[in-house]
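Encoded as structure tokens, the following chain is the form predicted alone, with no partner shown.
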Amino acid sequence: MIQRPRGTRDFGPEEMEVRRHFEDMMRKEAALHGFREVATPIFEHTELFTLKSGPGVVEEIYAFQDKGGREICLRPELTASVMRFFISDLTNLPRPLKLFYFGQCFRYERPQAGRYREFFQFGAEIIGSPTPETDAEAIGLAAAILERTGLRDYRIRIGHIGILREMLARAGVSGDAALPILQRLDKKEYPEAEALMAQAGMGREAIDGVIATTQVTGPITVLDGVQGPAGAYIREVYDILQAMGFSNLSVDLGVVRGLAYYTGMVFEVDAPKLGAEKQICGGGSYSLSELFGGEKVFSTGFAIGFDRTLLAIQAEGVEFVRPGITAYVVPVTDSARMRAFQVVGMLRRAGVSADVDIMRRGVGKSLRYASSINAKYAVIVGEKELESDSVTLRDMASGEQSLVRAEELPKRLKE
């Protein structure tokens, strides 16, 4: 027997009901939001990916040669193709431009709980100028989203990795160089990071001062001894999305984000009930354009792992009500057959969900079907509702019966 790739996974109906369900849900707000979809194709050129994050992230993701010999792989992560589809297509829209999307990601690493080789992504980008105003808007959708989903415990750390950049920078440490010490800074690997900053030439007192800032966490409040532009940024953007009503906010300038592209505001969210791996969104201010050929724009997004999401959701007990369909037809003889598939057919012109027996089943076995795919109406046709063009309709949930005109019985429904 054949099994589906490892870290990968088969969705049942029920499964994809709860899926489509929250997806939508994430649609509808970021649409509230303002924001507008897009797609992108789900393989691209390997370049796309060894440009923003070096040739070794291709030990990390699928990555071969097509038929032509080209160099493709199937994408880590979205936010590089939403870019190149920026460069190529979209400049000369009007901004802020708001986008939005979701989709497949693949990477090549080792499965475990809510991490797989292949996963979903939400995520949106705002192209436009780099203001505070920018920032707490793909926070605030980033939140509303998690809230519309009825996740409750949830916490949005800010930070700014421009703070860390500029210590590294007055210690002799800038550019590409600094980009693996703030990697090991954004894993929390302390050592090594120390280390590296050492063999870069930076002083005792040059490196405690870059950990020690790394462990600024709390409120607002902590920013108090934070000189320089960065904090007043920070302060403005949390002064935003508490205006907008976001409470569950704190500053942690351990927030680093270590990909290269990105140059100011990072945040993260959290999810407590789930444990050690209790991050499920993470975004900031970056500068991407220029690197894939096209000029030099502000952007500023954010990604939701749609998986892990999921399990916070169902960590904090959120109850999801599976819809069913609104009426399930049932013959009762063989000459009613036809006249169930003309009332199934007009319930569904009419935009009322409907399904018909198609088993041949006796009236007590389509009722126990009807309850058991939800079904929220059963409609009967018998020899008697055939002599007066009516159905029987009965109400799944009470019992209750009533003899219906058919013409009548999708405005009947639909009430």
The other form holds:
Number of protein chains: 2
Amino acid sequence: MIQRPRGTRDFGPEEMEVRRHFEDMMRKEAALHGFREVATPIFEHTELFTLKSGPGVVEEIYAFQDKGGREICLRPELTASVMRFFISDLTNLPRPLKLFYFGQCFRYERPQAGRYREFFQFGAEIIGSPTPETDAEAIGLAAAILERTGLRDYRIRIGHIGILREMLARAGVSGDAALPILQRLDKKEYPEAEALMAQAGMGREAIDGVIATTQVTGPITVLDGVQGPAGAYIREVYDILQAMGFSNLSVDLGVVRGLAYYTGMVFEVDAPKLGAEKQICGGGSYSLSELFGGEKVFSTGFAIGFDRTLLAIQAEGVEFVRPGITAYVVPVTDSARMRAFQVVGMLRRAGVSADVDIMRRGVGKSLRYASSINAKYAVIVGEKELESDSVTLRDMASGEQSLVRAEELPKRLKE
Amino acid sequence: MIQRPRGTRDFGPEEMEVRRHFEDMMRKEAALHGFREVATPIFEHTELFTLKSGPGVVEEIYAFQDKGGREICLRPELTASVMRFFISDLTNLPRPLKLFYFGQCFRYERPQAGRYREFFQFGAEIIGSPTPETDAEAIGLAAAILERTGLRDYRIRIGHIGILREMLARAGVSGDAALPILQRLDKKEYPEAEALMAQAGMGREAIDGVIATTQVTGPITVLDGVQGPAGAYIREVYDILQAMGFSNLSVDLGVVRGLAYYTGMVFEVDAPKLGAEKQICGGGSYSLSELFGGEKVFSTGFAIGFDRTLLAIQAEGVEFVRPGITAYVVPVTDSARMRAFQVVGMLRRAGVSADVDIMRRGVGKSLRYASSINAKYAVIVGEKELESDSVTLRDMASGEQSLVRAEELPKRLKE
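What would the structure be for the form predicted together with a further copy of the same chain, rather than the form predicted alone?
The next block holds the full complex; its first chain is the one shown before.
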């Protein structure tokens, strides 16, 4: 027996119903917000991701050579691909450009609960606008999607990478030297971060100030003690989100996102029920296109981990109604068989979901199969029905039966 | 500037609207027919495809070693993956099992018009039922999908691999020896097929009979001259499809599909407007699961080439109405900005697609942007409107404006 590759999943019919339901919900919400979908290839030149995240990323991704000797890899995320696409083909579209995507991503790492080698991301990018409104609009889509799923136990934590960068710069640490410190802070590795700051020549007070700042979390009032333009900026983003009707918001200056291209607002969403792998969304404003050879453009984006969000939804027991099928058509005799196919063809054309016996089973077995596929009605076609151009409609839940003229069946089943 | 990998495509907003529209249409049609979706990983163990198609297939696919030394590849098609999944997890589900899938596939070959290295397939499989009804039900889904797309110029050609196999067997050529001959016949390479048949010891008359049979095409009446059970079988499939209301059907005994696991009915659909790469769908009944270590089960399936089908739809100029967006909200002054975000939040919650100025543009520029994104209405919020708790609603096509109470806006825009 051949196994599926390690760390990947197959999705059966029940699971796919749930997945497509929430995928469609996210897509519809994005469209409601004026975002439009784009798609890029499953694999990319590896260079795209080493430019964005450094050469170390190759260790964590599915990188290989194709038959032409090109270094390619399965995409580990989609922002880089969208920016590549933007630079090569979309720079002439009116701005702001509001894009979203949904698709598989891949990473080569030890599989564990909530972490797969093939996983799914929904994400969005707003390209070409540098205002707090832009950042609020991005967070607003993430918030609206989570709200729409019915999830309740989550919190949107908003920070600003500029606050820590500014503090480090004032203490004499800027640019590339700041990055490893920010990465340690992102991972809450405080002793390592402190050591790096000391090594960079920062004094005790400055170091303590940075550490204390990363621990500023809570309602918007925690910003009262924060000086400078970044604090005012977060406040503005926060106010717009409130105007749009979102709650579940808090400030968290410990949101760092340890990648060099983040420039200002950063945010994350946790679903605490998930335990260690609780982050279901992350994003911020960034400047990436110039890394790939494009002009410098302001962007804000985020990605939602689709798999983890589904886990969080399940953990909360959010209800999901399965679609099932409306009618299962059962020919009673061989002579009724062709008539059964006429009926099923007519129902489907009329937009009524319908299935039909294709295994020449008896009526009893057919009705059991109809139950097993959650059919709402059985449509029984026998000699009696053939003569009167009718069918027997059986409500599968109540067992009630009635004779219905065939031509009236689609209308009757659409009710 | 980093390029997308050769032979792959990026899809922009306009193209994705079309693609998702037709993808959803196919998915809905499959659900109407009682098929349920499954999904499998983008990559598989390479062995899955060498078992199915022979070791030569490695030359044509994206095969590589992962970091653990496993031979994996990007899937070139999805039937093998679905059967692998069936064997490992789905054998206990009630039968017939009617499954469908939609996703990317990959092959490493020289890119050319209508052939990409990353391409999309929609497909379906019916597992566990060996009747003509089963084959008709599979062809019926393909036919219904093509009908639903609005495509007009295509023909469904139905054959039966058993007819040629039987003729070859009667002439003393069976099993593995028959396969290379069938493969040549599949590619219409008649001189090569004739040479192979002669080499296998077949006489002139038997060879001519085989060649003549592959050229039997036309309406159902061409079967009148065909002996044996296979001819009667096709007739039955044909009759059921007619009962379900499908036309565009013909018989073509030249449909061979040169793979060892096809067992009976085979069919193809061409869209002649596409020229050389005109085949948009192909399938048949097959027996594959025992190759992968499962029990022997009857199956019928097909795949529709999604990209080529879209090309055919475009070539026929099938109309497509773009969704656009309902409302673009424009704050006239800075003090109206928060109110604009309240309005856009309210509209989106009510299910009205709405966007809002996030670039602090003037009214004229904002209205031009609203035009460029195909907004149906502009919703203008200024000082006058703030005072009366109203907005100015502007029909973007006619330019007509009217004052509307804010709370009535969602209802008004949902009409």
